[in-house]
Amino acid sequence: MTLVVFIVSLLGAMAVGVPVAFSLMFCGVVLMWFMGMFNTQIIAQNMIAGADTFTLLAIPFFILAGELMNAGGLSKRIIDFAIACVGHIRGGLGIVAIMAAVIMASISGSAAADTAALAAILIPMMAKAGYNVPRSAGLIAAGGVIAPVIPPSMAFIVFGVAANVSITQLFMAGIVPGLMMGIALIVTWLIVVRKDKVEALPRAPMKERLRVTGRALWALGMPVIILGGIKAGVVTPTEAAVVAAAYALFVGMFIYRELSPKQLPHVILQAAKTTAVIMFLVCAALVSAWLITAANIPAEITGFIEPLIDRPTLLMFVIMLVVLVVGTALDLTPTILILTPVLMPIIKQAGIDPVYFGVLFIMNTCIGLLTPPVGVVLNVVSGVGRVPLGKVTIGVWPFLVAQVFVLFILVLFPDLVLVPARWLH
């Protein structure tokens, strides 16, 4: 019965338009009332304890790094570098979009920020070159959701805190799946772009390539510093976030000189707004998470899927399908915070590696950013690229299918995640 109360109160609150964070708090209050243990101190204590976590400090600093990267010209130089390398290939601007998305993902970890930067620069270029605009917008949206999978990833940080899983291990485990997502998008793009009569960009002479590469070196060095520092044990993920923000600030102001002191208050304010939304969600979700455990809801769910406990691959298939459906209605962070405390006890009971599950779970929630009706990244591309949302939704389908294909390949072959992760770690 507690499971029914949890689902009805949560979905009911969201259905009438209550923001997700307040819906989570309302759900917690209803559960407390149902179990006869209503106490406002439980809400306050869990919210404060949720925010008082050193690991979560990585979130505001990675968000700030992403904002500084876009304002300071790092994103633009990464795209210029990709154009110089592969822009002359037929369909090359699509490859540029994915190549730049992967590089930028290894810097900021924000799907919305990376997608906005790519859409603003590349959609006008692709339209001018004769590419199908809705399909191009769909590709850029699909490339943008790689950001939370390739480290550094704010989604991995939130999941790691909620599930008590090593964030460093999650970071290392996300590299190969993220690259696989990028490769799948490039292959799909090269198949579908054959229908378009497009003009390839002229091949950049070697002198120009060297010049563009030289200008982009400072930007390209950022992921090396972040991931190299974590891998070498010099910095923790939280400390790496601080280094990333400081590095982006230094390069934007003193190397590229595109970030002026006058812009800093706006950049910091934007990062603070995004941080406030995410942190409030985390705090509210931890109230629900505590009550989910107290109400023993995972045990109720385990009772329904008990026949699958001894068949981990089939269990993963079922869970991934459920998460795909949930992702159509919820944004990335709420999905992580609502489902993690419910699913983790089941995952542990089935003997599934929590790091492996975490990577696939985050991949799945990222795919949810591409699915209507919520489709946050679709809305970003539509707004920034000035392409109607309906057309973007149609254009993204081939790439959405490619991402789901990669997800289920990894369900069937977990060693593709675990073996490289152990080697990298």
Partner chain sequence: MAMQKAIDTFYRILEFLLIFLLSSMAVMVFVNVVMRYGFNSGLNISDELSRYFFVWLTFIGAVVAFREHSHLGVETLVMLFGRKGRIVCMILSNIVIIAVSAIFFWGTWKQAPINASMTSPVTKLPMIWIYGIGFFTGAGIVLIALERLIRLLTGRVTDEEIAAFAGENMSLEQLSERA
Contents of the next structure:
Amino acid sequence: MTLVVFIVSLLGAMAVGVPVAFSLMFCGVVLMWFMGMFNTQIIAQNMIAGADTFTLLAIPFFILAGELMNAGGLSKRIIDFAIACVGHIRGGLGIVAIMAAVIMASISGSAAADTAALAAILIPMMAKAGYNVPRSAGLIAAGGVIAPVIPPSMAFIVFGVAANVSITQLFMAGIVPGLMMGIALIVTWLIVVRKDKVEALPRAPMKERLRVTGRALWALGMPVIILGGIKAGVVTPTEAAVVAAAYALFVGMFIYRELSPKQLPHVILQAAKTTAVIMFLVCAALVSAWLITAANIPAEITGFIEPLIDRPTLLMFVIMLVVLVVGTALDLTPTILILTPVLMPIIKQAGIDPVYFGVLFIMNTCIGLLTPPVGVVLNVVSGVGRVPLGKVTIGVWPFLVAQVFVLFILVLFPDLVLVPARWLH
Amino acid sequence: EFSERNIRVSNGINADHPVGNGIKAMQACLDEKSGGKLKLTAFWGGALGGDLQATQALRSGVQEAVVTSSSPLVGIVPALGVFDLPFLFASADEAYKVLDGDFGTQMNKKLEEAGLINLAYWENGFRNLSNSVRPVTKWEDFEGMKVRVMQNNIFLDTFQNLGANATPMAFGEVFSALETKAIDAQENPYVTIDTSKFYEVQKFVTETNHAYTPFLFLFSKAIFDTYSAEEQAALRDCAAVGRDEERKVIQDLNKKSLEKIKAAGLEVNTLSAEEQARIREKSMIVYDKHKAEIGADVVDAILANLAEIRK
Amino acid sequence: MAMQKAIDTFYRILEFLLIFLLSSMAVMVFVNVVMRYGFNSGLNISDELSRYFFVWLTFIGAVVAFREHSHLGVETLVMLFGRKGRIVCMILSNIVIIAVSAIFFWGTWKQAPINASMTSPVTKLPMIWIYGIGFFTGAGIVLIALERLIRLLTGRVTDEEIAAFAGENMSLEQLSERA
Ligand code: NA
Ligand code: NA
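Can you now output the form predicted together with its partner chain? The one shown was the form predicted on its own.
Below, the chain from earlier opens the complete complex, with every other chain and molecule after it.
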């Protein structure tokens, strides 16, 4: 019964357009009233305590690093580098897009920012080379959503804090699945473009390619610093984030000289606002999570799925389907925040590895960024690349299918995640 | 006179900790006294928030109970800092005598002024040092060692005074940080070193016994006051029953954990009596530094009490 | 006019504050990394203070974001409605927001004594300085939403606002806040 109250109050508020954060607070208020324990202090205390967590400080710093990467010209150098590497191959610009997307994913945790940078540069180039524009836009959108799967990742940080799972372990476990998403996209791309009549870019002379690579080295150093730093234990994820931001600032300002001190306040303000939006949501979710726990709602759900507890693969399959459906309408962070407190007790009881679950869950919510009616990354590509939203939605579907395929392969073979994760950690 | 009560008990630790056994024993006692009317529902692993957050929820009458170590609460009751002072208790028996005696009652009064009823002192236990660098046999061995400590001024000062590089860090990140050598060392009771699998990523363990932290079984005063006298008495009595069980289990488990740590191939050593005395002597500077903050009367009272016991 | 100018100045100050808070957090954490590895030492206060700056950043930023319609919502259903339907939803939505924000404010009020009587472990700052931010955020959002509600009820709502409510014309910045 509490479960029904939880779902109805949350969906009801969201349906009339109440922002998710306030809907979660509302759902919390309704739950405590229903449980006969109405006390305004529950709201106040849990809201603030939610932000008072050192681990979450990684969020603003990684956002800042991502913003600085774009403003400082690092993204552009990375794309130039990818063009120099594979631009001359048939269908090369698509491979360029994915290669650049994967490299940028290992610097930034934001799907929207990465996608915007890729779309602004590559869609005009792809159009000029004769590629089908909606399909190119779809590919870039699908490449952009790799960002939160490959570390650093705000999504992993939020999940790690909400589920009490090590963020370092999540980061390391995300690398291989993220690369698999990239490979699946390249394969799909090569299949769908094989009959298109397009011109490959001329192969640049070796000297030019070395020059571009040399210029990109500073930007390519960033993933090494972030992942190497965390992997070698020099820094915690929070510290890695601040080092990454400092490095991007240095490179953008003094090496590439595209970032002027004048721009800096705007970049920082934007990162601060993004942080506030995400964090306010995290805080509101901790209010409802507290009440979900106090009301023992997970136990209620466990009752329903009792028959599946002994069949982890089937259970994962069902959960992933549910997340896919939720992801059509809900953004990434809210999906993580709303479902984690409900699902984690079930995952633990079924004996599923929480890191493995985390990786698949985040991958799934990222796929949700590509599914209508609410697919934020589709909106970004449509806006930046000036392609109508409807066309992007059609262009993206082969890539969407490819990513869902990868997801369910990982459901069937957990070792594909677990073995490399163990090896990397 | 008993009413139906659902008492939510928040725990930062996991259900397999001896506190779990203590709560079972306490429930059995409550069942008998209240005819099954007083029910404890335990939440584990910080599911209802961290210890400090849960304690604040008690003070505002939002939640019934929490089992927490004393250290995070010094911001609410500064006198509790006395239990963080290095090398205070020499043995568990000393600690029991002080905590279950007059000094414990005095501290309970201070807690009550802050809106918290301490039903009984349970046990977290003596803290020991583990590291991946070298065996610690003397004061000088701490030099330059990166030690994770709780975010607590007395712990920070204790280890900085020993020459270590004390680093506060969230508990959840400690394993990874030890594994990747971001930090060299951590300090916790044997049971925690065992259950959190720190022994997998450490080489040396030193029985420093540098601090004994009690667990407090705290109840919200705002809620406690609405209970009948019988209910209150039952809770106090049964918390003591739970305490005895928990202390017994944790003592056994400490031994088992130590065996497990040794079996895992770690080098375990104790400090010689002279070195223990020397470190204790050198640590007195931490007592002086924090005496005013904790309350001179409190520090003097516990030292007098201990001197009495040691006679 | 003078009123509008005062309000704009107020938000400029808030934005300046956000920039200050985020930069200081970054500097504090960065300096600690450098000190830890370069000099084998660290500032105990920077860990704690950066966390408190983070709390202030979040809850001041939440008000600024609310003013700019930047908090994430699900516009799927609202998008289907015409102008009238959207206005009805906006009224309901603002009522819910006012209610929960007022509860946030009220809870902060009721909890103020216990936060005032607790200090932080390292900096010894009374915790009301951190938890008291609920006064600002609760009140700020109630005021903005009340003003919107009054304009909605008196028919003075702008088409731009209605479009923003239904998630139309989102800027790239707003989109990047969502993913
Ligand atoms: Na990433
Ligand atoms: Na979607």
